[in-house]
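This document opens with one chain alone, in structure tokens, the form predicted alone.
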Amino acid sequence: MSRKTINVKSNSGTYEVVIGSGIFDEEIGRMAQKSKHDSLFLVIDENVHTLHGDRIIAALKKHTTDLHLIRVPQGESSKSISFWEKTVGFLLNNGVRRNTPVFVAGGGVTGDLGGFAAATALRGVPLYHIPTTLLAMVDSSIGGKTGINHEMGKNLIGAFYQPECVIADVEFLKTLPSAEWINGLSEILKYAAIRDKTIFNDAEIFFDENPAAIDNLKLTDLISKCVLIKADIVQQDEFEGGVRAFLNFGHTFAHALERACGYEKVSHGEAVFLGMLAAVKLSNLTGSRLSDNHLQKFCSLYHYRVSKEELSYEELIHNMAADKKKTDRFIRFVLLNEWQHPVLKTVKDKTLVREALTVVLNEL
């Protein structure tokens, strides 16, 4: 059994990030061990409870007689003001305390939803995130954001709230379609681009190997170096004031695709390679002068369901007007100077914006 171990430092303490495989039910073990509760509760995404239900339930179910499960549809729509509503209204009806913990299996909707109740529920409820994703396993499970969506854009609605661990078992990760592998490994690469090139390297497993037959070993020290990125920076900035704001590259055009898809036809890692793309486009549109496009060889494992003529330049630079990463009436993007070196640089010319979008519609 392999297992790392890497701590995170927040203003509200130290938890572990735990990533291994078959390492489940021995930290579910060691969590209630350390908890005090009369009950437990269970936030799963409706298509994990299906894969592994049982084998969650039957781990949480050694450790208390009254666990209470809620289901979370997939996609997008569920990270909603009614949605966030009712799985309040799930923990506040059934009991939950100040103590209670509050266990979220699945990927990045089922995390930001269930982080953002855990968060606001009596001012806030013992969260332990049990990411099932790639992409939440490397990125969205750690750093305490968690949130959901508005009419006027993604994750408007929000709060930063840590959670006490997340156990990261890779064996959860042999069942996802091949759309969810590479879901993660668009924020894989955006670990490479804003700190480690060497990561581009390791990223090629994807092509030679199918992805559920991926060496586990291989796997958790990949996952690994991209946790340890994340918590470094977070670490430095934990609300996103300043390097913390490096994790958005290639979000700000993402966002906007996402929105312009009405969250359906293209998926956030989808979204996050194309906004990268458009991103060293326009780094060298004002001033850099990027190598090698080192996201160029990845292309080819993108298949996309939206097709240019449903886009339009407007509609995309009117959604980035409204992300919350803008400042004042200009557009502020994670670009860089070089490869491994972000900067924040606020865009004032939109002919330059429009220009690095036309890397994207050429891709669909």
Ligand code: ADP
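Computed from a predicted model, the values in this text were never measured in an experiment. Positions refer to the first chain, counted from 1. What we label the rigid core is the largest C-alpha set whose atoms superpose within 1.5 Å from one form to the other. Compared with the form predicted in complex with adenosine-5'-diphosphate (ADP):
- Once the rigid core is overlaid between these two forms, Lys230 does not reach a Cα shift of 2 Å, moving by less than that.
- A movement of the C-alpha atom of Arg259 reaching 2 angstroms or beyond is seen between these two forms when the two forms are aligned on their rigid core.
- Remark: with the core as the superposition reference, the CA shift of Arg98 between these two forms stays below 2 Å.
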Second form
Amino acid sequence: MSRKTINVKSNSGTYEVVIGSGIFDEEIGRMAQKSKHDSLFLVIDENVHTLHGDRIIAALKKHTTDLHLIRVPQGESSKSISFWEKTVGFLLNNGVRRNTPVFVAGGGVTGDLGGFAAATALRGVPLYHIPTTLLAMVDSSIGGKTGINHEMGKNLIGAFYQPECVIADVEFLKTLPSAEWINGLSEILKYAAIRDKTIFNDAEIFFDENPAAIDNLKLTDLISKCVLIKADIVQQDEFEGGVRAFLNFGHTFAHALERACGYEKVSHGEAVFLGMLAAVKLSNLTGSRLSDNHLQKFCSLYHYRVSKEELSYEELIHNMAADKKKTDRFIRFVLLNEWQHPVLKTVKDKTLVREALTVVLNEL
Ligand code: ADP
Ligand code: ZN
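Could you drop in the structure for the form predicted in complex with adenosine-5'-diphosphate (ADP)? We only have the form predicted alone so far.
Now the full complex is given, and it begins with the chain already shown.
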């Protein structure tokens, strides 16, 4: 059994992220010993419930006779005010108390929704993240962002709320559809680009025919490297005022593209990969000299469902200017001075942005 533990410091204390294969039952046992509780709550993605519910429920039932469970339908529409209300109602109606542990098992959708329900019920109950997608393991389960969508835009309602612990058992990933592996790969490549070039080599394991067959040790090591970087950045900047912005490398383009595609025809990971290609191009157009494009070799792993003809430069540029992270009227990008040397740059010349976007559209 391989296992890595990474401590993440936050304003509200330090929590552990434990990564490994087959660690789930033992980690639940460790948690149960530390916690004083009668009942336990589980907020679980419906597909994870079908595929791994038996194992998760059995592990929790060893530590309570009073387990309450709610299933979260897959898809972004679960991150709604009405489903948040339903989830908080489920906690309150079943007698959740200030010390009752709430486990949230699933990908980013369930993590954001369940995390926000845990943050808001009784002004906060102990939250345990059980990420089951690669994206959630390397990104969304770390750093305390929780939230739901509003008709005005994505993630506009939420809270920074740190978990008690994050348990990332790579065994759960074995049932992930291949598009979901690639979705997570983009964030992994992002860490390689902004911080650690060795991750580019490590990520070559995704060229294997079947990601589910990737060696657990290699997977654990790779996820741990990513978590370490994210932990380092978020603990320097818990509430997103400074260096945390570097985690948005590729994301200004990505958000514009996702919005243009109505959040349907392109996944977050696909958009982030394309966004990183555009950011590399824009870096070079604004004075950097990035040598050989390390991202290029991963292009063959992405299969887009959207075509160039469905998108317009004007709409994409308009969407970028409307990005909620914008602080002035020019568009601010995370670019690279050098590989692994991110920098925030305001780009005033829209023709350069347009030129960088051609790189994205030519991939489609
Ligand atoms: P993300 O983590 O990419 O933000 P979601 O929460 O939307 O993603 O989950 C993506 C999809 O993967 C959903 O359909 C969800 O039900 C499914 N899913 C989550 N975890 C697993 C798993 N371990 N095996 C198979 N499917 C999973
Ligand atoms: Zn992202």
